[in-house]
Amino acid sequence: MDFDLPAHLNEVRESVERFAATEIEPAIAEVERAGIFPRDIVRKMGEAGFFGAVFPESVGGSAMGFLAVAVIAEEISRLRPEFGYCMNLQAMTCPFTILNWGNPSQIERFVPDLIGGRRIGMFALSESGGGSDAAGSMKTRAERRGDRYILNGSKMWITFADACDAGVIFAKTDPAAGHRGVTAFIIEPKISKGYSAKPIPMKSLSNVLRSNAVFLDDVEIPVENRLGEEGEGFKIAMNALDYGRLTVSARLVGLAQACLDASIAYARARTVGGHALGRYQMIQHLIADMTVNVEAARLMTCRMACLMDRGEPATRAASRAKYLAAQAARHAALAVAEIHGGYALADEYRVQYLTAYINMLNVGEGAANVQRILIAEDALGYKNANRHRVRRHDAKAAE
């Protein structure tokens, strides 16, 4: 059992660091000032191969695997967490769901452009008031009329919805059937009349890579854009969220690592009473706990990725990794603020910036209490977390 990353993945990590330094850092201030979605940066990320690690070469991927996804998502989130969103929407929940559940025509039409960064993706499941029962409480409706479905309703917390070119969206085709009445669709907002998206004001987060409220007013989606069969939407969504938990867990690890890095740098540089802050025992306790928590969360995230790479059920590992990574990141956010003291509020440091993204990701792909329930019911034998059959397109076998 080897716990070290393969050499090529260390090279991947270094390439992400170089990309952030050369392509994002010089441009991000102007991007935020202008308030325009950074399509050019996302396209360059796609061209660099950041989104294609689990996709076969036949659709423009590299077939490197899920561990590569974890490495990329962690590193980009350590450096520029606002671009960590892309690892969900351009590399996982949107295009990978189409790859797993789409027919050959849908895969050919949408996947290459999404992972290449030429189209912007989204994953529209959540609704206002739906909470953790997104499918069961879903109010968005889809009515079939001939060769089209007519969608009415709304979605909430949908990232990139204001810039989206193609996304996966869920609606009830049979409101009386509960979870079994949900159906998945591929929506193309730029050509869909009746679609609108309104960014949710969040001053502490990016001004351009945003979550939105989505409104659907008699939006027409052709039957050929239905993903899977009618009533398969809940199964598709749960499958997608397992893979989404990989990127969210890795992003949380990256954010926790960024807090640790900032804490170490500040504790070394700041002098109190003639001594470096890092010489004080209470500060050392905080940094020691952060160090162990980050490493534990990273190892559990990598284990989840390895299970996925082997094609084994990973729902249990996904819940555990997401829960632990969120706890590690939340602890890191509190610790970095305590170490910085009053300077945690200063724009000179990244403390508030990192904390805001940690708070946001804490609920993404399942809040802590949801993960606790999944983990406990599995441990108690009430409900086997790995009971569902794995649904995954094998990129390596496809070559």
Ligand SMILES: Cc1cc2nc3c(=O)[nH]c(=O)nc-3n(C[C@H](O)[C@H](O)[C@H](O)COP(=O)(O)OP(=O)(O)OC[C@H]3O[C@@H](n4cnc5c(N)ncnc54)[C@H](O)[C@@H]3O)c2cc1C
Second form
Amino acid sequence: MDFDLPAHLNEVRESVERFAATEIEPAIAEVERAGIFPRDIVRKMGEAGFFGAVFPESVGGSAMGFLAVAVIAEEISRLRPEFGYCMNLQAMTCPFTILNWGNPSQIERFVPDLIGGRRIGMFALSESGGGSDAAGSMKTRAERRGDRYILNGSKMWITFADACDAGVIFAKTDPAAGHRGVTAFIIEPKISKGYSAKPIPMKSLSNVLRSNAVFLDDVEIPVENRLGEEGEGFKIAMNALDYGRLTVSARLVGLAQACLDASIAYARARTVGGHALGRYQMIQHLIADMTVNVEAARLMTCRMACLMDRGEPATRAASRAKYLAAQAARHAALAVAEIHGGYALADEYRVQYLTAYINMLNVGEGAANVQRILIAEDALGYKNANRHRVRRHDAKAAE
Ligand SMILES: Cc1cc2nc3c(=O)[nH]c(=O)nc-3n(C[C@H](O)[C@H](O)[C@H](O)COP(=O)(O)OP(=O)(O)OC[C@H]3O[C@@H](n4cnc5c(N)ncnc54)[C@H](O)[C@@H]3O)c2cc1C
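Previous: the form predicted on its own; requested now: the form predicted in complex with the ligand:
Once more the chain from above appears, this time first in line as the rest of the complex follows.
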């Protein structure tokens, strides 16, 4: 058992830091002001290999593995949390789901461009009726007519839906069959008449890397874009979310680390009552708790990544890590605000910005209570969290 990152992953971490400093920082203020999706930056992230770690070289990946994904997602989120979304939509829930469940033609048509950052992805599962009960609340219908499916309905909160070129979307082909009536499709919004996306106003998050309400009005999807079989959609979604939870946990660790870094810098620099804040015991308690929480969440996230790298079931590890990482990050958000006092509200500091992304990731890809239910039912022996067989395209074996 080795708890240190291999040297090449430390280099990967440094390359993410360099990328954020040279490609994102100089451009982001203008991109946000202009309100245009930063395709150039996402394409450069793809070219730098940020999205291809769990993909075989045959589709443009690097086959480095899940631990590399965790490292990249943590680092980008520590520095620029809004670009953390890309690790889900360009590296995991969209293209990895197509790799795992798609046929060779679908993989060839969509995966290389998504992980290369040349096309923008999305993962459209949630609806307004309640994201925590995705299948139960799903009203979107897909009706087969000859060689096409006709989709009608709406989706809620779908990140990148306003910029998407090719995404995974879920709809009910057999509403009477409950979660067994859900089917997955690959949708190409730019060539789909009847598709529209409306960004959800959220002042605290990015103005360009954003989430949307999606409307589907007689949208035609050719049968060859169905992902898996009819009725397999819920299984595909749950499988995708296990992998998505790796990036979400790592992103939460990155955010918690950013709160800790900011807290340490501020506590050392700020003098109150003749002493640096860091000299006061109550501030030290906060720093101590943040330090161990971040470390514990990082270890659980890396453990999940290692299980995935070994091809072992990781649903249990994924829900535990996601829950713990969210707890660590939420604690860090409260602590960083406490330490900054009134300055937590000033735009000069990143406290509000980090907190907004932590709150978002606390609900995304399985809200805290939903993870708790899963963890407790598994612990109590009511439901084995790892009961489903993993579906994973092994990038290393594929070479
Ligand atoms: C910024 C942002 C981006 C997102 N991007 C995407 C995306 O790209 N694609 C996508 O498909 N979805 C996306 N989502 C949706 C996200 O996955 C959902 O918000 C999440 O699943 C929770 O659903 P909900 O918001 O409807 O909350 P609800 O399901 O209404 O839950 C509300 C609260 O009740 C709790 N709760 C729910 N059920 C129970 C229960 N049985 N017992 C106790 N407590 C319970 C939850 O923990 C939560 O705290 C995004 C969300 C946000 C905010």
